[in-house]
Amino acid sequence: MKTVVLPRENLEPFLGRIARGHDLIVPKKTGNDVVFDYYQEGCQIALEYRRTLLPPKKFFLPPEEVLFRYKKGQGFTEPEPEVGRRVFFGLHPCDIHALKRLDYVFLEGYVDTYYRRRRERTLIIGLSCLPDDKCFCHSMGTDLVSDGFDLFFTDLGEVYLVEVGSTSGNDLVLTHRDLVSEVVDEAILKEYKTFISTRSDLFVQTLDTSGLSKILTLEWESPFWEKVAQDCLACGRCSMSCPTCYCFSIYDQVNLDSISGERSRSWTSCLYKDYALVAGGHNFRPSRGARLRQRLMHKHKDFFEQQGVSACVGCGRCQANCPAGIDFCQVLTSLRGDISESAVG
C-alpha cells in the first residue's frame, strides 16, 4: 500500500482543491454537536471530533427518499439519479467498517440500486481519532482499518500520514502531488508506531465478545430483557444514530387526482411498538423487553452468524444518544454474569 505525507498546513488547500471538482462532505461543528455536511469555503472542519450526531449512512441511505413515482397510463418512473462525484472526508475507522456492513446488506444478493448509485460515486477519506469513555471499537475490532477507503489520514501532529487504498485515491494524490511528499522518514514512522501503541491504551469502555452470540441464544427467554427495558423509552434514538441500522418502512402517497402518486421509504426502528405489527392486530414483539432483545440479538447474534462479523462497530452513538442513559456494553456484560446495577436498574 502506497503511503505519502501531507503537511498539516496543506490540508486546507488539499480539501479546497477537491471541493472544486467534487461535492465534498466534512465533519462540521454545529452547536454542541458535530455533523457531516457539505463543505463550504472557509467553513470550520471538526478535525478532532469523537463522533457525529448522525452517521455517514444518511448520505447513502437517506432518512426518507422517493423510490418511484407513478401515473395511470404512464407507468412508473424512478427519480433522476444524483449527478456528480462526492468525496467524504473525515470518516473514523468504525464508520468505515459500518459502511462495509451496509455493503453486505445492500450490495450482496439482492442489490439495492439506490444505495449502489450513491456508494459507487463516493470516495472515502478516513481520519484517525482518539477514543472517549463511550468508544468500544477496540473491543469490536473496528478501531483500525486496512481497506474500505480511498485515502486514510493519520494525524501525527505536524503532518498527516496518508495511506492510499485505491486507484481513485492514488489519482487524488497524483493530482495534488505538489502538496504531498512521497518520503516517509524514520521519525515519522516512529511517530506512527507510537500513536498506534498509545491509542489502544486510551480505551476505557470494553466489551468481551467471545461467545457472545451463543450466550444471547441461551438467554432468549431470560426475564433480564424486561428488567433492562424498564428504563427504555422505545424512542428509537439508538437505531437512528446507529451507523449500521438499516431497517426502513415503505409507504405509498396517492395524489388528490387518485391516478398518480409515489412510493417512498423512511428509516424505522425495531424498538417501535408497531414495527412487528401485522394484519389482524397480532404483534410478534408487543413488549419493550422483546423489542430491546431483538435489537441486540440482531447486532451481536443474527448478523454475526450470517456475515461473520457483528453489526455493531463500537462507535458509542447508541449510548451517547440514549435519553434513558442505558449502557449497552454493560447490558451485554451483565448477560455474562457480571451484573451491573447501573446497567439493569
The other form holds:
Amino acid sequence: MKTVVLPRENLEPFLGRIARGHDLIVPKKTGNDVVFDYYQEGCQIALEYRRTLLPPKKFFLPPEEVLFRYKKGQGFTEPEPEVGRRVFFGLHPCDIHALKRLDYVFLEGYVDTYYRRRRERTLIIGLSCLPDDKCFCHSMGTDLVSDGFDLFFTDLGEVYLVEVGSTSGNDLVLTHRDLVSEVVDEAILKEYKTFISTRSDLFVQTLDTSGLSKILTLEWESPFWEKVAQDCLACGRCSMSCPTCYCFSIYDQVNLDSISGERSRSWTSCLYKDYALVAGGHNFRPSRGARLRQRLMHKHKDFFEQQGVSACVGCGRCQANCPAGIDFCQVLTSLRGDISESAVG
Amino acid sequence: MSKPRIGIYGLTSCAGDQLVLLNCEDELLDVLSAVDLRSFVMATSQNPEGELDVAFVEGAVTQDSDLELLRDVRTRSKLLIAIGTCAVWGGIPYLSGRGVPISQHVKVDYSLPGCPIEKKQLLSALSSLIHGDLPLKLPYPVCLECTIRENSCLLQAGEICCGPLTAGGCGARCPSHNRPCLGCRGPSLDPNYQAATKILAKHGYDVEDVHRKLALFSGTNSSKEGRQVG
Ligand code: SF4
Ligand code: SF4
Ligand code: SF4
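Could I have the structure of this protein in the form predicted in complex with the partner chain, to go alongside the form predicted on its own above?
Below: every chain and molecule of the assembly, starting with the one above.
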C-alpha cells in the first residue's frame, strides 16, 4: 500500500484546500464536546478526540428523512438527491469498521438507494486515536483498518503517516503533492512502531468474545436479562449513539388536503416498547429484559452468524452514554460467569 | 367525502392547547376549509353543536360542569381526542387532588399530550383524522430527540432530568437549552420510575424529592408507579 508523509503544519492547508472542492466533514469542537459536522473556515477541528456522541452514520442514514412525497393523480417524487463530493475526515478505525458493517446491511442484497447515494459521494479519511477506559475495539478486531478508507492518517507527532487506500485517495494526495513527502525514512518507521505498541498497551476495557454467540444462544431464557433490564430506562441513547445500530421506522403522513403527503423514516431503538409490536396488538418482546437482550443478541449473535464478525465494533459509545451506567461489556462478562458457575455446580 | 364535523372543548385548563390551534396562522384557513367546525367556544360564538365526528377535549375534570360537558360531548361524538397533558394525565390540576384525566370518566380514542401540545403534532393529527385515520403515536421518550441533537446528558451529569420517563415529540426543547426535562408531556410509553429513582438516589437526591418532581405532570400514572417505589 502506498504510504506518504504529511508534516503536521500542512494538515490545515490540506484540509482547507479539500474544503474548496468538497463538502468537508470534520470532528468539530463545540464547547466540551466533539461532533462530526461540516467544516467552516475557522472552525476548531478536534485532532485528538476520544469519541463523538453521534457516530458517522448520521451522514449516511440521517436521523430523519423524507423518502418520497405523493399526490393523487401525480404519482410520487423523491426529494432531490444531495449532490457534490464529500470528504469525511477524522474517522477512527472503529467507525470505519462500523461503516463497513452498515454497507453490508444497506448495500448487499437489497440496496438502499438513499444510503448508497450518500456513501458513493463520500471519501473517507481515517485518523488514528488513543483509547480511553471505555474503548474495547482491540477485543473486537477493529482497532486497526486495512480497507474501508481512501486515506488513513496516523498521528506521529511532527508528521502524519498517510496510507493511501484507494485511487480517489491517491488522487487527493497527487493533487496536493506539494504538501506531502514520499519519503518514509527509518525514523518515521520507528515512530510508527512505537505508536502501535504504546497504543495497544493503553487498552483497559476488554471483552472476551470466544464462543459469545453460542453462550448468548444458550442463555436466551435466562432470568439474567430481566434483572439487568431493571436498571434500563429504555431511553434509546445507546442505540442512537451506536455506529452500527441502523433500525428505523417508516411512516406515512397525509397532508391537510387529504390527497397528498409524504413517507418518511427515522431512527428508532429495539429498546422501545412498541418496537416488536405488530398488527392485532401482539408484542414479540413485551418485557424490557427481552428488549435489552435483543440489542446484545443482534450485535454479538445474529449479525455474527450472518457475517462472521460482530456488529459491535467496540467504540464504547453505548456505555459511555448510558444514563443508567449500564456497561455492556460488564453485562456480557457476568453472563459468562453465570455459565461457568452452572457448569461447575 | 363529506367534511368531518369537529368540536373543540375546554374543561379545567389554561386553554393553552386550544390556543395552539388558533396560533396555526398559516394553516388555519386550510384546516377550517377541510372541516365542518361545529363548536369552538374560544374562537367563535356561533356553535351549532349537534352530532360530531371528532371532539377535541382539553383540560382535566375537576368539577360537575366539566363532567357534564364531557359526557355530553362523548355521547355526541364518534371519536374523542384528549389534547394536552391535563386532559391526558390530569396534569397540573391533578396536583390539587381534585383533577382527573378525562379517561377516568369516558372512553378516549386518542391522546395528544403536551403542555401545551406541539403544533406539528396537532396538524399531523388533524390531517390524519380528516383523511379518516387515527393519528400516529410517538412511541419514544424525550431522550431520542435529545440524543439526536447531540446534547450531553443532564441525568448523567447528576441533574433530575425527566426525559427518559417522558413522552417525546417536543424536540427535547428543555435539555437542548441545558435545562432538565420537567416531564410536561406526561409519561412515555414505558417509563421506568424505579430505574430513574435509583440513578438519582445514587447521585445523592432524596427519594421523596425525586418522586415529587417526577410526579409534577404525570398525574394518575405517577401515583400508580412513581410514588410506589419508595
Ligand atoms: S454496541 Fe456499543 S461499543 Fe459496540 S459498536 Fe455499538 S455503541 Fe459501540
Ligand atoms: S442507554 Fe442505557 S438506559 Fe438507555 S436504553 Fe440503552 S441501556 Fe437502557
Ligand atoms: S438530558 Fe435528559 S432528555 Fe436528554 S438524554 Fe439525558 S436524560 Fe434524556
